[in-house]
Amino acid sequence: MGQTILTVSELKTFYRTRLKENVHAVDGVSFTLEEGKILGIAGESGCGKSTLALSVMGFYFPPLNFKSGSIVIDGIDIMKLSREDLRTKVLGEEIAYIPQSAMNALNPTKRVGKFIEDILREHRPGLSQEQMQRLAAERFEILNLPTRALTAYPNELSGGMKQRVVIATSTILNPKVLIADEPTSALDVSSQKIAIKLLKSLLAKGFVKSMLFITHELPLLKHVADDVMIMYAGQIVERGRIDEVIFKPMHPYAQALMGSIIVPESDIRGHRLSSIPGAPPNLKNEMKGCRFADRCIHTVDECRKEEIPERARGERTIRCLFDFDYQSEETAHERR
């Protein structure tokens, strides 16, 4: 096992609405991330993936609020830092973020090189202008970007090039943890492949030490991650090795999620495509029991009584009272 870089323990965060209601978007999430590893986080829209990413970064700005738990990055508990120390000593240095809709994250009135210069001037004040330009050019070369792009405005670049500019900007300080939040969602298939290859190369070359890769596309993670966590209604319902969770999911939600996706892999191509009935629960409400109970074909009275703890099943953990081996979608469909 490699060195543990990130440890998240019992993290709970919530949104406060204008009506003073609390939306429990992340509720008791715990995990670790080791050096050299890519941990995937998957689930349908609204399950809390992006909120978890912002929470781990320490981005607690209204309406997002921290409730409890700890976030330790390379021995630093970031929840014990002041906002200024978090900004200057952790963000960019220890942990960095590639946001959703990253191509829209660039200021259209600034030349591309100015983004990187601003970061280096803030965190590496001793560098000369020439040194900053050389570092930016070297990172662009690694990401297969022409150095002329440094003097371009964002609207002069293609979508794939803008995505790589954001990756270069996010990783210029060689962070220990890189959070990539749906980094390929706005790209065509060929550009997706390039972006994933470049992200993995940054890890292989040591420019980043570890990565959280967030997506709602489970099959995509097969080509990216070492391990995966399946998230539902603010909680982790299953975690394990990527190939095991994708091809033989145990939690009923993970099984249903795989059954609702069109995938080319021959191992699962023959399964009938199905939908997940109902809708996720309202996270403003206090919930007892399994949060997937209203949509699960296996639900019994026990499922609704008390909070369901995570438990080990071999090398995996699942948040379910029962053991369900992977079943074909035809069988699941007939049970419905």
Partner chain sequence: MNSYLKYFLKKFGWYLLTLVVAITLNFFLPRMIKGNPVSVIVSAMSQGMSDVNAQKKLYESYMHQFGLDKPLFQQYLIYFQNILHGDFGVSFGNYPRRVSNILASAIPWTLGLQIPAILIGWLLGNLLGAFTAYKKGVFDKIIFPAALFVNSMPFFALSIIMLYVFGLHLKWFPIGGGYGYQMIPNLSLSFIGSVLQHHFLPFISIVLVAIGGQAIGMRSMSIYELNSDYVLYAKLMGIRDSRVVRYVFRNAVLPQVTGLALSIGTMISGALITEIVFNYPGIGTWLFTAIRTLDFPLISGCTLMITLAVLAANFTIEIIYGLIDPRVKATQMEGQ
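C-alpha atoms forming the largest set that superposes within 1.5 Å between two forms make up the rigid core. Residue numbers count along the first chain shown, from 1. Nothing here was measured: the structure is a model prediction, and the numbers come from that model. What changes on going to the form predicted together with its partner chain:
After superposition on the rigid core, the Cα atom of L19 is displaced by 2 Å or more between the two forms.
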Given for the second form:
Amino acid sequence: MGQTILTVSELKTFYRTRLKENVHAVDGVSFTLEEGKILGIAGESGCGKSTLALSVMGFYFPPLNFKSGSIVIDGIDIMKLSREDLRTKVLGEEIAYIPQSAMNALNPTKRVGKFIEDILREHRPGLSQEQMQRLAAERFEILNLPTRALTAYPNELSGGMKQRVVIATSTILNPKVLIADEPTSALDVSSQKIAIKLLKSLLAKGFVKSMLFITHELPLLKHVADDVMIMYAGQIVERGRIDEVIFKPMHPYAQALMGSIIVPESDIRGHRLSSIPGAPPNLKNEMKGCRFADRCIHTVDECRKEEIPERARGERTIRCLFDFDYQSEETAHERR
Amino acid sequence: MNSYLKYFLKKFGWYLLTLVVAITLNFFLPRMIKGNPVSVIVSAMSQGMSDVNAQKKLYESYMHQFGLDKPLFQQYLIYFQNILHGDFGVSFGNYPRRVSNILASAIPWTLGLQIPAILIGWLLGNLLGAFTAYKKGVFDKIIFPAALFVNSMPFFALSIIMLYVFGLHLKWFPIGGGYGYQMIPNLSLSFIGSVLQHHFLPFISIVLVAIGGQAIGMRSMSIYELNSDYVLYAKLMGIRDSRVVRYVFRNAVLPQVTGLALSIGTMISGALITEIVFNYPGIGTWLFTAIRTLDFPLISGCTLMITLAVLAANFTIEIIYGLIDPRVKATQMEGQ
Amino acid sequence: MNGDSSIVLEGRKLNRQFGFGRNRFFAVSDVDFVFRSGEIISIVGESGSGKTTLAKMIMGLLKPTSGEVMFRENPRSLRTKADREEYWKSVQGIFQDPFSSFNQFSKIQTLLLDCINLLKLKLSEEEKMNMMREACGFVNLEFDELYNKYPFELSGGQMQRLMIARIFILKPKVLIADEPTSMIDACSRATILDMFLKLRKQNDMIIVFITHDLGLAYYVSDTIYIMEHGKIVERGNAATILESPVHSYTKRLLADVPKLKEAWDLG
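Previous: the form predicted alone; requested now: the form predicted together with its partner chain:
Shown next: the complete complex, the earlier chain at its head.
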């Protein structure tokens, strides 16, 4: 196993709404990220995965607030740094972010290259403008991106190109951790593939050391990530090797999620897709016990009594009191 | 040919066409007012005259002098021709003074009042709007409603209130005119002082209303921009707040430039009313007098000046806007 | 799907052009289609393929530049208001964002009542209430809890189900569903898809899914049309298209979708 780069412990963050209510979007999340690894975070909309991505950056501004926990990158707890130190020494430098809608991530009235210069100006104050331009051009060449994109305005680039430009921009300072929040969800499948190749090449070339990949598309994650965490209502409900979690999920929610995957593969036709009634709980309310209890078919009184701790089951970790095995496809899926 | 030049020429062509239509309307519309200006003049001149023939002769000579004996359409052609030579005809009401002479004396006053007032109002309004959007809190809660209040007041109402409070009641400023009655225009300090003193109230009236309107627009544009994805991304790449605010200000101000183009007509016409209230010796006051005396050439001359000013302002703004906003530039190019 | 079901809707050489002169481009060009009663069709394409333009033309919301739509074997006419009302009784749509399809200021009850009134049947208040209850029951919504609410008080999933309840009342012959599940969580998606399938079974309805998702198309449909740059490049039985695609674009599209069991060639 590689060296641990990122350790997040018991991270709790919340949104403060205009009505002064607190939405507990990340509710006690812990994980580690090792060198050379891609860790996937999967879940449905509103489960807190995007908030987790933002929270791990350690840089909070309204409406997102930090409550408790620690984020340690390379031995430094970034939550103990001053905001200015965090901005200049950590953001972009140690940990970088690719936003959900890369389509709008670039300032429409700024040429791509000028924006990269602005980033370098903050973090590499010694460089001359010419050096900055050379650095950006070299990086684009290594990553097989056209250098003419540097002199273009964002709206002059196609959606796929814009996304690749954002990926290259985010990693210009060789961050140790790259957080990619649904980096390809707005792209067509062909552009998606190219963007994923680019992300993987960043890791292979050593421009980033590890990656958090957030998505709701599990088939995609299967080909991208080494490990995966399944998130539900602000908590991690299951984590393990990606193949094992996808094909043999243990947590009832993960089982439902895996059962609902649709891919164009011959045995999907005629399968009964799994479906769960109801909706995820409102994260404004303080909750006790299992977050999934209201929708779970196995729920017993015990589930609602107190906070369910994470526990190991083989190489996996689950947040469930019981051991439910994923039923084999033949029994779970009746033929249509 | 350079596509921007093409765009420029095309726009210029459209503005020229608009101008011709405007000149035509400027000619015909005042002449549709019921009443005969010559009868007004003759009845004033012939007071005490008993000779009907002499009155008739006087009337006819004026009709001939003013060209009113010819068919209307022919008058129009002559008018148009004369305009091309910079000749706006003779004022009926101030006979034998030429309209061009009157306009030449009025324009400096109007420009001197309106251009600084509108520009300063626009600038201050935008700064204020951006500031309240960025600072939020108390600033926003006080300044925003105040701006809304000032903006919803008609120009003349604010002017009259200013006139009453500072001119009549507090007697801090003179209540009308462009300079002291007893003075003869010259470059002495006392004269300039008097001009500035008279300038102040109408100037502030126009500035205040402009500030209100611009601040409201800028505030909402800035709030929109502040919440956009590129702001989040730039901040998470470690770019300092002051630089991000510069991005936001630039992008928020662009629509405000168009806003200025769209509202400049309203602003100028509003400012003309301010002139009337303060009896300021500019175009607005002259226009007001001309309408009362059915002084067609002077009405046409004044409205033509106003039309020219609005068109020129809009044209300049459109050209500048095309240069500064890459998004607009791109669509212009596509349109070729 | 048996071949002898009656043809309900047919497109012949449909074209739609946007812009003029040098900017002219064909969003849809020379598209033919045949929809038979009870058939589920997916029109699959990436962004810019013209699939939404085609859907709008089928729905009669956009006029084809040339070509003809045959409805029940007669050329479709949308000239008069009566023609259009008649057509829209038979051809209905469901869209990606259910909220934009509803008047935000009408209560749910009003929305459903408007829909019932479109049928132009003579019904008593009692019968109308029952109809609304039945429709809500069909999509697992509690009418008695919902009728007094406004659209914004409902979740995306509830709204999309309400859209389906509307279809249940109108019982059109053809339903055009433009990415109807893209805003719905995976775990609720199966329920929605089941409702579509049930609708088809009950009324022999034709359902046309407009989607970019090959997996979804393959899962629900009998027939798949693959669209690229305004043209139908391949069409046929869903299983055949997936197992032995012929056109190079279909092959590439299939290869680019990440799957669960097959490898995803990132080489």
